[in-house]
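One chain is shown next in structure tokens, namely the form predicted on its own.
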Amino acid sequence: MTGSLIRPTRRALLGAAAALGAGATARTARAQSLRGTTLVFASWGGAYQEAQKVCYCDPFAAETGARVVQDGPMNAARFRTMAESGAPDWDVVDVTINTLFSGAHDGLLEKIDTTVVDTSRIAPQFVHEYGIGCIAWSYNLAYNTRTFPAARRPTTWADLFDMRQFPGKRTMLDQPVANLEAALMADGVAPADLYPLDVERALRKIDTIKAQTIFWTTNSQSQQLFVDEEVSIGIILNGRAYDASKKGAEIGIAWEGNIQSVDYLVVPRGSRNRAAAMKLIEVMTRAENQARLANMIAYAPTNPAAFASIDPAISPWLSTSPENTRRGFVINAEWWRQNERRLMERWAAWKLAR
């Protein structure tokens, strides 16, 4: 998970807890089945993990009798060291798509037990043999709504590179991930034909706006660039745009060709509580629980049924809403796993070149 969104209020946390408590009571037939078990759940900390605790871990504890200890923040190197030891401290971990694919490739993860976790409830693009998607976000084209009023707003990645129709400073990530995909789509490549990426073609395209582009290194910086109106158009995470909008920024986003990424729930190899860990993942993938989390912190669910209970004012900002899903695609994490180190070096060299 690469960025934090709106911080839930105490009232929202208490309201969600009350609603979830009622739902857990209704499942009395399965209650207290794990009494005496202690699980460790690791995530990214902050408001996001607090929402996960309220919406996922607390109802799981109430339903099964297990105790869930919170830990983190998630760190890929620490996770790998634990899993390689075969005796991890963490039982269920919220990881990025890159960690999922590298961990699966290197044999560091337990397979998802589909007799416990109903994978059919999750959108198929977010189901992996070794992990289940829990939230999704996307890289989007964002723009200043005052600079570009409704009649002439940018709608596609090509507009990011059109300095005549859409003048002003740009912003992109200070890394190749997502930038290369956006550049190639702007140059006419269909999403289905992106991989393997034509890296040099993409860099030549970015060359056309390089001098007018501010490259951001953190999600907070990308958001602040729009809040301060230092840029008029560029790439930003959908959640950061939503947060900026709620705080009064003149910002909008386009959804055509949105580049989606996912956080996955995984169980590190050798977990002492594998069965209980699978049960926690089952609770975390229920529609009602994912809907409550989305309403609290505006992260997109991976269970499509959750949208029936998500605030209509939030749904249009979420990458997995039916319309936004149709207009985007999930980034090819396996291709990036194989090529990211090489391309980070190529990106650094390109940045230094005039």
Contents of the next structure:
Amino acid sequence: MTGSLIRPTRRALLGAAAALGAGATARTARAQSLRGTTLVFASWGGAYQEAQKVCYCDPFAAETGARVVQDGPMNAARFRTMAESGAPDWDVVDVTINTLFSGAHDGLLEKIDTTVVDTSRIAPQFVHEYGIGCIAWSYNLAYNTRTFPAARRPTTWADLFDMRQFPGKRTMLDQPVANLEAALMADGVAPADLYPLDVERALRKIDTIKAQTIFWTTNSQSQQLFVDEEVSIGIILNGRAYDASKKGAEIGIAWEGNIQSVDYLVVPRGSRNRAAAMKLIEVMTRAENQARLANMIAYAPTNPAAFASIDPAISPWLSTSPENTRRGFVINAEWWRQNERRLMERWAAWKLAR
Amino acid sequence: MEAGPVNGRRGAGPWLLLLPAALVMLIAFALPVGMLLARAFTHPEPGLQNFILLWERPVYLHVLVNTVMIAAAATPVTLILAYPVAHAMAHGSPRTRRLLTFLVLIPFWTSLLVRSFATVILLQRRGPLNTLLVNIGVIDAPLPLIYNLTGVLLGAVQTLLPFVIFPLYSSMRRIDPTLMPAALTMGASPVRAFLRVYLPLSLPGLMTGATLVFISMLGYFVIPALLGGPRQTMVGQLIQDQVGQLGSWGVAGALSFVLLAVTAGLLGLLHRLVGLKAVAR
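Could you give the coordinates for the form predicted in complex with the partner chain, as opposed to the form predicted on its own above?
Every chain and every other molecule in the complex is listed next, the one we just looked at coming first.
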């Protein structure tokens, strides 16, 4: 309430100040066109959002004169409540693919203004009417490199289920997403034939290793399991494996059948700064900004041109590097949206079964 | 807000002092919880469809029963561990009491999430505890202490102990210290004196503690998620999934409603069996 009362005043004041400084060149005036605007950007916090601030928001602020306030952490329930109210506190939000599809379906998002955002820069699988992919990541098969040295390294999802050749505790997600895909690929289904998923077949496959598997609920936990060598093989996000490896863990990942997902930038319905929000998204899709972020935190760009300036040491860890993107596929979020409740219930029932 | 005409100033004063707390509870607790529960009947449309869904899919009942069983297992364990501590606090020297109070309160200074992660690190297969036990030859192979019921109980009990210790302590403080020696002098064995004299007198604190532990445990979410295995799924996790993943406030509300009803029902039963007066005293 206070915010909306103060903001026009602030804006008017700054506008007046700008008008007074009539000596400024026309070029500066045009470039700093958003002076006085305050945008709220919400993301997932931590090192990721810090990198987003430095690589996206700061250049945007310098170029347009707008101020970007960092908020978060993003939370699907909070986002939904906000968008349903029609007067969101957030203007640009970094959301998961699930939130994008459910938000688009339920009319909670503003359409991406393609006259501002040049969508041709972005790999087509990451462009959506209501959101633009900003980073791509993937669920990968990971393993302890000391337990499984170079000569006998697991390479495919089938190896996750092979207790004889790859013994030891394993880890999977405590949710059906990605687990079911991995199990079906291990059972011989080609990525192209996965959807609609044969859920019961996948669960029967996971049954074969259920007693030996720890199911992780948070990303930190998945990382900890490998760092502490509680598990020798399992499913983990590529970024988490990279981070664990940088911190000295004996961890390697395989890229065969990597299950890709995407973080999308969206504008919640009713944003008071829609035009400025689109401009921020435009800045976020530029190759140089995405390359900087990848070099800083090893999240894969959605703008392929970014690879020209990405550190060759980091490139092999990124889901969208030409080599890795070829061996994976983007998860079918629309299928998951339609089946989410049924699968959540089925997963809970499966967990309780002996 | 005018003072009530009947009681005048003298009667209204204490009530006015309660007003700030009442307002906070109303705004921060009663309203949001009430709205969530109301959504069970109104979201996405008015009717009982959310409850029918819970009834038709056996998994919800299954998880509910599971939750009650886990809470029922945690309660006696906590009570047994808390009893001697409360006793030492109630009847020990002031120094002992201060030290124990301090030790019991320490866990409150750390967030539940941090403590749960710490418990994981301590109890895991290659954690310090298992390593120590293997190295000194007590066990041959690491014990499975987490990702199962043991893990959930260990995690839950350590967080719930203060909720039993303090009510027990306050009950025990009120027990006349001459009663036990009197019973012994009259010829009762120590066990008999404890069972017939001390235990019944400490019952109010014990029941309050048991109630708090049981109710808190029913709503647990972080501990089963981090320290439990697949079979320790609890209702709190399902409610979280409904809101966080499915955006389904209606079903979340219905689940909360059922959990609340079950809690109230079980407490009613408990107090019928043991006697409500014991707790209220």
